[in-house]
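The form predicted alone is given below as one chain in structure tokens.
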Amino acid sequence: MKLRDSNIEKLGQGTCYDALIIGGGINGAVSAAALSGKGVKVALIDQRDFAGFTSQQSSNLAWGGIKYLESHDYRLVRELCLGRNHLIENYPSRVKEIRFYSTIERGFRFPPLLLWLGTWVYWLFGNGFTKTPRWLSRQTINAEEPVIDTSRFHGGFEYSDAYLHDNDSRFVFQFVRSAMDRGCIAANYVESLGARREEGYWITRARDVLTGKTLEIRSTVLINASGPFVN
């Protein structure tokens, strides 16, 4: 609490920050860490706990968006796959590869061969970074997963994505802590009351939710990373 009180006092001292980030979920936290790491003078506020809303209710998956192949969003799938690979490579103790075992029901809207080819396209979009896909015949499924009733299935396939096996909120706070270690002034339970432009700067009115005290934060750039509260 002493650190929080000290940071709130610094926020209200009239210092002009290069960037004020509103919202301490994963997007705000990563932005704060990236900018602080490059020497930018950053402030970060959140009206709740850091990672206290959407970023603590994730699926914990770091995936390449295989479902977007159906809508032909190939560029998006490519970017997501590369992002997933980057997470696996740079956070090996937090983000790990995970295999998905999927069956193909008879009468499905796509033929089994097309789905099978789709898993290889997905793997290639990810530069072959993960284990290769695997076709699963009914016999293979019966042998490996006998609990599955294969009477309605053609077969299936197995492919890889990644997952965050650690707590998602802790993962987010790692970036907040990294930003603070590099000079970012961060405080939670500080609510934005709106901002105005004045002489080329953003003046953001904010309120300490715990005390009701109001303050103004001056910044050159204002980053709205408020997720569902963006409006």
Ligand SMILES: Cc1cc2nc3c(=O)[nH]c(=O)nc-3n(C[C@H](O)[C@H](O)[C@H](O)COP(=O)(O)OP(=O)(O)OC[C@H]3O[C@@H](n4cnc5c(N)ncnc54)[C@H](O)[C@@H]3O)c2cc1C
Contents of the next structure:
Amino acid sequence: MKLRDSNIEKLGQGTCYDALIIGGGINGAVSAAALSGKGVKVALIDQRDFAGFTSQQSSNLAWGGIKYLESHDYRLVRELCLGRNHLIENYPSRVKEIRFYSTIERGFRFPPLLLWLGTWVYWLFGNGFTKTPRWLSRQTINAEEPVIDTSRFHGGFEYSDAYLHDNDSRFVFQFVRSAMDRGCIAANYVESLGARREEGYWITRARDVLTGKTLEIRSTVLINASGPFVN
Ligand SMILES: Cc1cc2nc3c(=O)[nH]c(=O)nc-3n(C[C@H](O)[C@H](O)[C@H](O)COP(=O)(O)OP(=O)(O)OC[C@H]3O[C@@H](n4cnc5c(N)ncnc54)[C@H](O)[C@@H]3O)c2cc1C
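Now that you have shown the form predicted alone, what about the form predicted in complex with the ligand?
And the full complex, kicking off with our chain again.
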């Protein structure tokens, strides 16, 4: 609490920050870490716990968006696959490859061969970074996962994506922590009440949610990373 109090005091002292970031979900936290890492003077506030909203309700996956192949969003799938690879490569202890075991129901809207081809396209879009897909015959599924009743299935396939080994909010908080290590002044339970322009600067009025005290934070740039609250 001492650090929070002293950070709130610093925020309200009239210092002009290069950037004030509103919202400490994944987008605000990553922005804070990236900017502080480049020597930018950053302030970060959140009206509740860091990563306390959408970013703690994620699937805990870093996925390449296999389902978007169906809607032909190939560019999106390619970008998501490369993003996923980047996360596996850069955060090896936290983002790990995971296999998905999927069955194909008889009468499914796509023939099994097309689905099988789709898993290879997905693999290729990810530059073959993960393990190769595997076709699963009914016999293989029966042998490997006897709990699955295969009577309704053609067979299945196995493919790779990635997941967060610990959990999403910890992952997000790690970025807040690393931003603070690089000089970012961060405080949670500080709500932005709105901002105005004054002589080329942003003046953001904020409220310490725990005490009700208000303060004004000065910055050159304002980054609204308030997710679903964005207005
Ligand atoms: C680990 C992880 C894995 C993910 N994997 C995928 C994936 O595979 N595919 C995919 O599509 N997406 C993925 N996502 C993204 C996810 O689905 C959401 O899109 C994302 O979490 C939204 O983050 P955000 O920072 O924009 O918003 P939020 O997490 O909602 O953060 C906004 C913050 O702003 C604060 N705030 C709001 N108003 C104010 C105010 N007035 N003053 C101060 N603070 C305020 C809130 O308290 C909140 O903490 C993942 C996210 C995470 C964290």
